[in-house]
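Listed next as structure tokens is one chain, alone, in the form predicted alone.
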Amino acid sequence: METLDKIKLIYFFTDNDALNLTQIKDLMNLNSNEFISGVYSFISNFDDFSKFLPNEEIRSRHREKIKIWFLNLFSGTYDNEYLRQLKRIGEVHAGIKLPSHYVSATMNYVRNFIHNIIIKNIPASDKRNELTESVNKIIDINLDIIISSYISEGKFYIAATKFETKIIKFSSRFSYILDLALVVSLIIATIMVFLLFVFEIYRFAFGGGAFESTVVDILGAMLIVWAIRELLEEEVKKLKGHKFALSAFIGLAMAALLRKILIFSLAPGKSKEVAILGFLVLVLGIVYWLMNKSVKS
């Protein structure tokens, strides 16, 4: 979860940076539409073009919401509502899969176009300087927020008011905790069934168990353990930052049906038992095949 006021403070962006942009806007107010000529004359070289502009009425409502931005860059106002508006405007970026390196390029134009336009009107002096500096620090945060939109595991919530962001905070901080426990529970439950895994082999050993039923018993606990490790690894990534994949649960889940149907068959009468089961398995493999095949393509 970000805020607008968080971002200003990791870029320095202070209400003196503001009052500068807002002094320059009279100026950059005159030369938008030779902005808008520029712009466009340079994203027309993008492989893509035609692709993302097919036609003049799209590209006639993209010159003024260009526009408008490029206004807003100096307008001195940069709140919260700022931010979902440029949060918005990558949205639309990344749903279209516009490529960010577009994204990027564009605003290195945009910099430098302002950067000429202050050189050209303002004689050079500490006040330029600063002009320039304020510039670079509005155009990095806007390119902050747009290309976040691109990355998933970084798209941020923006609260709309401090109660809702001590709320939002403090159950991102207990989810933590769960994850916590839940991986303590995981390390806790592999360590007793390597345990079982340990007794069969004893009882087999030093009791007298049968062969066959000690061998599957050992089979089983092994499922069990290897589907724990999994379901244990996805979980650590996810403490890590990374999407948790579901298809570990569903791992679980089959290597427990397997279990059971290694003792199933051991025992007579039982063949019912058994087919469900394999059936349950058969379904849990098709879905769990069919969500890496999603996630791979």
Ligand code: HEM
Second form
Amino acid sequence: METLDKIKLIYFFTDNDALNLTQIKDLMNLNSNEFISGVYSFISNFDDFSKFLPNEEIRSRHREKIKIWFLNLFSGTYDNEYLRQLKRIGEVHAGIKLPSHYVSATMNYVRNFIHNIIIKNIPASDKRNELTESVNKIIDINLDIIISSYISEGKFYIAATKFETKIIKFSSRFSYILDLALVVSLIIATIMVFLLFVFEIYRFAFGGGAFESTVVDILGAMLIVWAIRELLEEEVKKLKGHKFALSAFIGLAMAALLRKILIFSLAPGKSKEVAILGFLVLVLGIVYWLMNKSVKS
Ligand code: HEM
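Since the structure above is the form predicted alone, I would like to see how the form predicted together with the named molecule looks, so please show that one next.
The complete assembly is shown below, putting the previous chain first.
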């Protein structure tokens, strides 16, 4: 979750930098046509230029949009709306699968173009160095945000207000704590089922329980331990930032049903229940298979 204030802080982008950029706005405006033709002849060298910008209509629209983006570099207003626009630019390029190297290389061209204009028009001085530093910061911030859309779609969230930022922070912390609590509960559940497993063996050895039902009970307990282990693994993956595989829950449900089938299979007159449970396991099995298939493809 980011706000432009936070990003500006990271780059040490101060009000003075914003002021410096506005001071060269007119100069850049004067050179904006040269900028557009230069950047376009640079972009047109890319192999896939015609694939991404196939006709004159799209190219002239793009030229217009790049020009606006270029002039906005020197507007002096860098708020969350500005951040949102940059994020959108990143999303549009990521959406058309434009290689991120093209954006980075073009940004490098833009940086050099601006440096050259400054060198040509402003005599060597501390002020010129200061202007160049401010230009570098805004170009780096732009590149950073645009490329972020390529790296972490969805993770890059822009909060509109401080209150929203607080709510989102609180919710993500809360959900993290819930995940941790779930992991601890799953560990406790596994230990309990494992104790059940040991108890069944103990009962068989010392209490004289029936051999057949003891085997079935042990098998049932093992099934549940296996399913909880799957769930635990998924939960740990989620804590590490991966996606949660919902199929682990289906696995657990199948294990619970299979356990019931094992138990009912020993009881007389339970064939109807066994048939229903068998049908449910079949349905869940199909769902499990379909889910895994869609994840792989
Ligand atoms: C510094 C680099 C670049 C900047 C700042 C930039 C800027 C923009 C902007 C502002 C838009 C409009 C986004 C919107 O709809 O809100 C856009 C769209 C687009 N850009 Fe770029 N661009 C860059 C590099 C490139 C390159 C290198 C290519 C291709 C070789 C490219 C291809 C496109 C295409 C195909 C669209 C969609 C055009 C449309 O359908 O209107 N861009 N770009």
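Heads up, when I say rigid core I mean the largest set of C-alphas that superpose within 1.5 Å between the two forms. Positions refer to the first chain, counted from 1. What you see is a predicted model; the values in this text were computed from it and never measured.
Is the C-alpha displacement of L282 equal to or greater than 2 Å between these two forms once the rigid core has been superposed? Moves: yes, 2 Å or greater.
Following rigid core alignment, is the displacement of the L223 C-alpha between these two forms equal to or greater than 2 angstroms? For L223, whose C-alpha is compared between these two forms after core superposition, the shift is 2 Å or more.
Would you say L196 moves its Cα by 2 Å or more between these two forms, aligning on the core? Yes, L196 moves 2 Å or more.
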